[in-house]
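Single chain ahead, written as structure tokens, the form predicted alone.
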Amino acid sequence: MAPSFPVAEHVALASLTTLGLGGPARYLATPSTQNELLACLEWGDKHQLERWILGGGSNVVIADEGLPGLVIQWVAKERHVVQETEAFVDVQVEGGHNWDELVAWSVENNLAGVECLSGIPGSVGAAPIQNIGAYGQELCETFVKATVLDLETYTTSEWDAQRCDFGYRHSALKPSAGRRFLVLDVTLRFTRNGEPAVRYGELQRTLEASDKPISLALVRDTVICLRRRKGMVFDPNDPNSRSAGSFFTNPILSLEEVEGVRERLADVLAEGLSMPVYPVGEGQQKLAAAWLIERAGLTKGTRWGNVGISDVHALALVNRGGGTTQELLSAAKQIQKQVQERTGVLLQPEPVFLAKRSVSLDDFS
């Protein structure tokens, strides 16, 4: 008997990430309901089958070699309003929904919360995940709440902010995403005719040099004209945006580590260039992860074999062409390394390794 749920055998996993990068699913479910999640869910228990959760591929690392057993994608896409006032509204988004035509649908709905985050490739379900962020805003501001399969009881409940616990590129959401919980959907506080959020330095300057009144449609095409500059809008014609992003978080470190950087680099401050160094909390400053990687002489460009930094920006790492997953994390260990080995910063990688053991850099020469 065929399976109550949309299911292929031996499906290429690189088509599905901005990476091109990794090896085939034995096989790919596309659930876009919860019965058929919970169908795909037992059909995989029935045939002891290990199981991976597959977003919009904007953020993950496959291995070369594939993922044994089923990879579920849940593509439920609905959206609708649960509650609205005078000031604000709130809408129910299904996992499945593609992030930026979300922040397209509130900006022309003229509702504030989101319109810094404009451009970001993936699902809505990921972003609570990671707690996603760009110029000067994250998801945090506007969450109210995420509906939450339990991957292991079948159970849903949901996550409060207070849960989620958001932080820098994280939540309590974020260690077992993907093996232990998956996001149903995820609700958010939007401000009607709410003021556009412009904290971002470069977003300020660059909206400042121009003529037209700042509205919520300005900033979010400002914001997707500064990414894509960068390489961070998804486009198949772009070889730079062949990327997963920031491979690497921008680390935040107490004073004194600060300072123990700057005294690293003392011969290139002493050259009149300054450090970028922002202040996060009591005790705490985060430096700019690209800005290091830059400063230990891994110039935009750089090149191992077929992957590589960005032309256009020193945090994305990028597939040119015929990579392999093998050489993207050789390359970013070496990354890693050669900032440490100069600045003193481990640095971080952002994107989820998805292999059938284990993964971490670590495991790279």
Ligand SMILES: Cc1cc2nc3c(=O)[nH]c(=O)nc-3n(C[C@H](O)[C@H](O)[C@H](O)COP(=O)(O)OP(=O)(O)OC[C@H]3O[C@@H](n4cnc5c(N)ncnc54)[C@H](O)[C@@H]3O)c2cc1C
Second form
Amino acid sequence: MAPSFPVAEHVALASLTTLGLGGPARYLATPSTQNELLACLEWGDKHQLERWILGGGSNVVIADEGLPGLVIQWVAKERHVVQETEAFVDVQVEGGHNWDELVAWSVENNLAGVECLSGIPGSVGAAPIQNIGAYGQELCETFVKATVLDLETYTTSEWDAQRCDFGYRHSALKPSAGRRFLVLDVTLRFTRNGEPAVRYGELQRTLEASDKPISLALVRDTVICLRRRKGMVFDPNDPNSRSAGSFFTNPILSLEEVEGVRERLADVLAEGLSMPVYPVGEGQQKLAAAWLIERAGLTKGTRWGNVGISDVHALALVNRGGGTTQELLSAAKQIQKQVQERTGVLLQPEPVFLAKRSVSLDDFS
Ligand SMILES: Cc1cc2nc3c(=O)[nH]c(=O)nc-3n(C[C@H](O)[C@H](O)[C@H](O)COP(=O)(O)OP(=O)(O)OC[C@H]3O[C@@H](n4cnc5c(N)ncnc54)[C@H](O)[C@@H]3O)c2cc1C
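In place of the form predicted alone, output the structure of the form predicted in complex with this ligand.
Whole complex next, starting from this chain.
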């Protein structure tokens, strides 16, 4: 009997990712209702298939050998206003909804809260996984709750912000990302007629330089324009955007560790270069991974075979065409090693590795 949910066999996954890398899925299921999703999970159990979750493929690195089981792409896209007052509007959005389309809709409706997250590729369901953030704003600021299906117990529960334990590019969902918890929908609280969040220096300066009155729409357009210059808007015609966005997170270090980095870089700092440092609470500071990479002698445009550092952003690793995941991860390991040798900082990868076995950069030399 044919399965009662959409499923295809031997599907090339590379074309479903922004990096354009990774082997095939044995099966790719695309359920759009909870009945289809449950049927898909039961079918997977019956055939003893391992499972992986895929969204828009913009923050995953998929193994060259592919995923020899069932890849589930939850494609439900409904959006509903569930509560509104004069001050705010709560909107529940299914996980398969495109993230940037949600941002565009909120801005058109004069709802503030995610305008600086304009232009981030991917789905709403993946947004809480790493608490997406950009230009001084993070998802957790508008997040109310997510409905999460546990693929081990088949139970559904509501995760509020506290349970999600959001941090910088982190949530409680991230350690098991891709395997255990499927985000069915997310509820966000937007501020009606709210002021745009203009906190990030580069955004602030660009807005000040324009004579236009600052509005949500202007902030959205400006953010997209700034992102585009750095290859941070996914566009098949822009080879520098064939990436997973930032490949490493910005390291958060203790004040003593930051001092250690300063000592190691005393030569360049003595030449008048200043190290970008951002306060992140008591006794800790965040450094800019892109700056550290460049100090380690890895300039924009550096290449290793068919992969390399973007020409316009030192933090993005790009598939130049014909690359492999093996090449990409070897390059990432090389960057990690060189940065550690020069600065003492061990950069941590941001994307999620989807593979049959667990993968870390230590597997690559
Ligand atoms: C050009 C470019 C720019 C980027 N800029 C930014 C940025 O500014 N800020 C930022 O934070 N990120 C950025 N990213 C990373 C990425 O866009 C985000 O992390 C995005 O949320 C990933 O969404 P996705 O649907 O593509 O997820 P995928 O890449 O498909 O998956 C990411 C992880 O989420 C899991 N997942 C996907 N959907 C679900 C679901 N419904 N339920 C549970 N788990 C799920 C996957 O298993 C995987 O572990 C950028 C990426 C690119 C390519």
